[in-house]
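The data below hold one chain only, encoded as structure tokens and taken in the form predicted alone.
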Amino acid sequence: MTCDFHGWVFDSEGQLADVPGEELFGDFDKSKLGLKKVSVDVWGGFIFINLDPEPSVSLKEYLKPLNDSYDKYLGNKDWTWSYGWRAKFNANWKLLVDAQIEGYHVDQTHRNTIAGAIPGSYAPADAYPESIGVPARVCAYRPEEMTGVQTDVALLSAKHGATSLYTKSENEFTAKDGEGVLSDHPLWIFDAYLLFPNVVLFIQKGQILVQRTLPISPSECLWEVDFFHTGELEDFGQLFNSEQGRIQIRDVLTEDLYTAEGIQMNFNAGVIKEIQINKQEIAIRAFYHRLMSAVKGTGESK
């Protein structure tokens, strides 16, 4: 491994092997200048890097209550990356996380898109006070009778695939090994898990969304999302379903995320000193409780 800046060369163990112009440095001990060690682990097909070379807890323990069944399901070779988006927002990174871990806003924010398909009351949240790395989740269900308007395009799309989150599909495409992981509830849509501090993982049958929010400054952030699906598109119907699902979730995420900049402007005004959290927003409460314990350095998870 060679550094392109000065040409220092490191071997496969990270030890410094060669330095151009080594004589220029005088007293120089290459054995003390190797690459810094980090801890690397794999879970659910994703690679996790911890800058601490000897973490106090394992990745498996950090991600509880996501157990071995989730690891097996998400790590299945059937998953392939489909597409992703990236954008910069003039808002604190936590505001974008907030919008993805509570269902209280659905009836108003999404009144023109999915409020009928997933009323706020059908998106309950759970907190995991004993967990170190997964403070909470939101679980979404469809009402038995959808009260929202299902467009002709959405209904036609549902005949050909399962990439839409919000219209009940007439088909099912899912990675293997899903039993014991995904809800067996017939009206279940997805689970959204918060992986502390800045990842929201949406899990459903045949589709995974991974959202990451990266702080730039107290009032700026980068937001990224990647979509993973199972299987290749085999005909025009499946392509149509895929595109309809992509556009639909684009619209819903736009409704979610545009509010963050307005909220940031309100906070910048210095007038709002506190916010009210209700029972349906318990995931937000769990998020900030975990965040404050990390900032204070207590290491407490509850």
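In this text, rigid core is short for the largest set of C-alphas that superpose within 1.5 Å between two forms. Positions refer to the first chain, counted from 1. Predicted model only: the values in this text are computed from it and were never measured. What changes on going to the form predicted together with the partner chain:
A movement of the C-alpha atom of E23 reaching 2 angstroms or beyond is seen between the two forms when the two forms are aligned on their rigid core.
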Given for the second form:
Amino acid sequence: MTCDFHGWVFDSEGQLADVPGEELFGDFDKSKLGLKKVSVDVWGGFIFINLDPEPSVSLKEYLKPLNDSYDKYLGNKDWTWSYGWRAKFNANWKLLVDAQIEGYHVDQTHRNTIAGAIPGSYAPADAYPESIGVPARVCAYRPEEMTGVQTDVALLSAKHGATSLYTKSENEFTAKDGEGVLSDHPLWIFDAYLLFPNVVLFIQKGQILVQRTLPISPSECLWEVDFFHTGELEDFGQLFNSEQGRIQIRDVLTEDLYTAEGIQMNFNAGVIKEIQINKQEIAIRAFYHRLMSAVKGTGESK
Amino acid sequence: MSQAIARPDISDIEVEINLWALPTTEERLVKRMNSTMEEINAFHYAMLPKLPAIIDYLNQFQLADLVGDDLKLSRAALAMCEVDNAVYKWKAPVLGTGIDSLRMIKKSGFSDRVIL
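Could you give the coordinates for the form predicted together with the partner chain, as opposed to the form predicted alone above?
What follows is the entire complex, opening with the chain shown before.
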């Protein structure tokens, strides 16, 4: 492979093989200038890169309690990237993670979009104190009696697919491989796992969402979300369902992001110095506990 | 073989279809944001009674086979997804409790590295 900067050539083992104008350098030992080693592993169809050349734990160990069944379900080759968005936000990266791992905010923050579709009390969370890389998850269930607004358009969409998180599809998605991973609960919508530190992985029937957040500064971050589906859209019903689901999640996300920037403004003003986290937000507690242990360098996951 | 579904009569709503049959989600988003509620409601309530029949009609074709007037009709139908929340939940063209949707830049792939 050739570096696009100066044309240095490396062989398949990462050793420096050729340098244009090598005589221009003085004391020059190509054997010491190979590519830096990093660790690469694959899980759930995603490639993970670890800058530590010799990690103390394997990726598989890091991602427990996500197990081989999830690896098989997510790694199914039928999943293909469908669409996604990126944005720069004036908020600390952690605030954008927070919003995706608790359901306490849903009824109020999303009062103009999905309130009633996933009440906060239908979003139980679990903490995994023994896990190194998956501190917590939050689940989402539909209430037995829907109290949110289910429009004609949403109900028409639900006849043709399951890409809306907020309207029950008339079609059942059957998982190829990895059977048994997905909840059999008739009202279950999705599980959202926090992959420490900055990835939230939403797993549902027929759709995967991956949200990643990267810090730029204490009060700025890059945020992106990607959607994966199985197979190409073939008919208009599927396209209509995809469009309706895409727009619903887009509008909901704009509310989460609006809130995150508002919280950051409060912090910037110096007025708000601490926040209260309740029992329903246990995933946030687990996130910050894990984060603080990492910052302190204790390596504790509990 | 199932019987072909006839094209619904949309002659009375052609004006609205022509206004909202924009090619992309992003263009339909901008159209909604720049419209008045009167314009949004006019489109929505003109299309709504015919939408089930329009979807059934369009759904009998492969997407790649939608061209001409049928492609235009499909885009207008998709615009119904764009205006749905404005009509029933916000009662306004733009959500007042969210960031500007246009700040969310459409990606071209998982590893899209477009400079923001």
